[in-house]
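A lone chain, given as structure tokens: the form predicted alone.
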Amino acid sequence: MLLYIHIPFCDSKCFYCSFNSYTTLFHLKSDYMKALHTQLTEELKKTKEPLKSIFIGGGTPSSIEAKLYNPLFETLQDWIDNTTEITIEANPNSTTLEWLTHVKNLGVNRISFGVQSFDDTKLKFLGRNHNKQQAIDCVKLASNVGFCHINIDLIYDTAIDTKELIDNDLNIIKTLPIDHISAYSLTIEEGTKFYNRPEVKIEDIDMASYIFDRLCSFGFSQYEISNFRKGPDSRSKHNFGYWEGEDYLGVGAGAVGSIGNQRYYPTKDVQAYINDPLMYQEIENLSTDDKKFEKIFLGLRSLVGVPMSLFNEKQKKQIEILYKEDKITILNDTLFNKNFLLSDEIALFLE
């Protein structure tokens, strides 16, 4: 069982961000954390085994005073053991020595920084509220505090990307104590400041391939379309658990939980959530076909692969075509995609 905890507060709203986050609700932080604790206590009744992973995301978890996490971790003690991966997201502008030290002492053993780029012009273009030096400093600070597992998020496929800019970002990465990278193509989604501005994004598969190849030359290995690890212990247990179809609890306004064939959604409204953190906005019943499609889609995007038993006879004939074109491999009765950048194309071909 996995656990996701959502923090919906942000210092600023990035131009591409479609997550459930707010910049004007900081007066609700204390009440929200109490509501989180109420829901967490109830959700934990759904599992009796230690949690495989905990991921505190947002929003910006580092915008919350570290001491406000104390009650959550006190409650979590019976569901945590020395194998539990505990990740927290942070932004460079709100990361301090005191905050890092406190959350590490609580048991957090993995940190993920929303860096996106080490180029000040690109950071302004994306609406980020930190600069290059802050991004470098927060990674070094986390390492000095004792975090061995540090992830940074990167964004590419923006209209201002050049090979020189990308190379500068990658060369800085090479010098930092980072063992995991999440590299995302810029997406334009409804409700964001970038919506109706398609000119801010480019599609450059050659640039994506170049980025991936350079990361691999630094010692990173790609295990999902957007995720790269350095070393055998640096793969994100949490992300990989999603791709393997494990059950997960979702706590917080806008979080999502999934157990068996049911997916449940707490309200996105922060005040409504505070008023009743145990009320779900929606409970979705997933069909066998829904679950099958998800396994195929996620398996093609990652090293999880797809069991051949999921495919019907028509799909197996299409798989023969893909095999002859050297786009897939089959090992131990499991299909693996050889180029994650083609995962959507292959999924549509097999649909």
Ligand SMILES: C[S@@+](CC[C@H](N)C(=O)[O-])C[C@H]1O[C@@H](n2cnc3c(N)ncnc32)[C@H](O)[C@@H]1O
The other form holds:
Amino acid sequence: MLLYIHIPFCDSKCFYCSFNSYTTLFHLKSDYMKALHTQLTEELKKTKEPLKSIFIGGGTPSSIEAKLYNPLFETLQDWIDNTTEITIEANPNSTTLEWLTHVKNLGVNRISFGVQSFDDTKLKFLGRNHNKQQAIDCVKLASNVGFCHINIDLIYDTAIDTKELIDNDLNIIKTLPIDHISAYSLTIEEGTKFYNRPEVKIEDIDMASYIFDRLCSFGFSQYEISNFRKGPDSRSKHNFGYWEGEDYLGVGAGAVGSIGNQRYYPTKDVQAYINDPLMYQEIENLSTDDKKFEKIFLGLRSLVGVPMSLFNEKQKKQIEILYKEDKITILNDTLFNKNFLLSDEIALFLE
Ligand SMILES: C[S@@+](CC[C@H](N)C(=O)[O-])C[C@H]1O[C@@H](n2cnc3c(N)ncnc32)[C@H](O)[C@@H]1O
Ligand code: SF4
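Could I see the form predicted together with this ligand next, after the form predicted alone?
Next comes the full complex, and the chain you just saw is listed first.
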């Protein structure tokens, strides 16, 4: 079982982001953390085993005073053992030595920074409120505090990306004490500032391949279309768990939980959540076909692969073609995609 906890507060709203986060509700932070605790206590009744992974994401978890996390961790003690991966997201502008030290002492063993780029012009273009130096400093600070597992998020496929800009970013990345990178192709989301400016996104598969190859030359290996790891124990158990179809608890406004064939959605409205943290806005029942499609989609995008037993006879004939074209391999009755950048194309072909 995995656990996701959502923090719906951000200091500013990035131009591309449609995640459930608010910049005007800071007065609700303390009440929100109490509500989280109420829902967490209830959700934990759904599992008896220690949690494989906990992910505190957002929004911006580093915008919450570190000691406000204490009650959550007191309650979590019985569900954590020394194998539990505990990740927290942080933004470069709100990461401090005190905050990092406090969350580390609570048991957090992995930190994920929303860096996006080390180029000041690109950061402004994306609507980020940090600069290159803050991004470099927060990673070094986390390493000095003793975090061995550090991720940075990056965004590529933006209209202002040039080879020079990407190379400068990669040269900085090479020198940093990080063991994980999540590199996302920019997507244009409804309700964001970029929604009316779709030209800010470009699709450049050659540039994506170039970034992936260079990351691999620094010792990273790609285990999902957007995820790269370096060194022992660096694969994100949390992400991998999602792709493998593990059950997860979802705690917080705008979080999602998934148990068996059911998805449940607490409300996205922060005040409504505080008023009643135990009420789900929606419970969705997934059909066997939905689950099958999801397994194929996620399996093609990652090293999880897809069990051959999921495919029907018609699909198996298509798979023979893909095999001849050297696009896939089959190992232990599981299909693996050789180039994650082609996953959507292959999924369509197999539909
Ligand atoms: C929900 S954010 C939370 C992390 C943290 N708040 C931050 O941004 O610093 C997780 C990551 O999703 C990625 N992301 C969010 N919206 C995106 C979009 N429209 N296109 C590509 N990546 C996106 C960003 O890389 C971001 O760091
Ligand atoms: S990308 Fe991160 S910091 Fe920016 S608005 Fe989204 S959640 Fe907040």
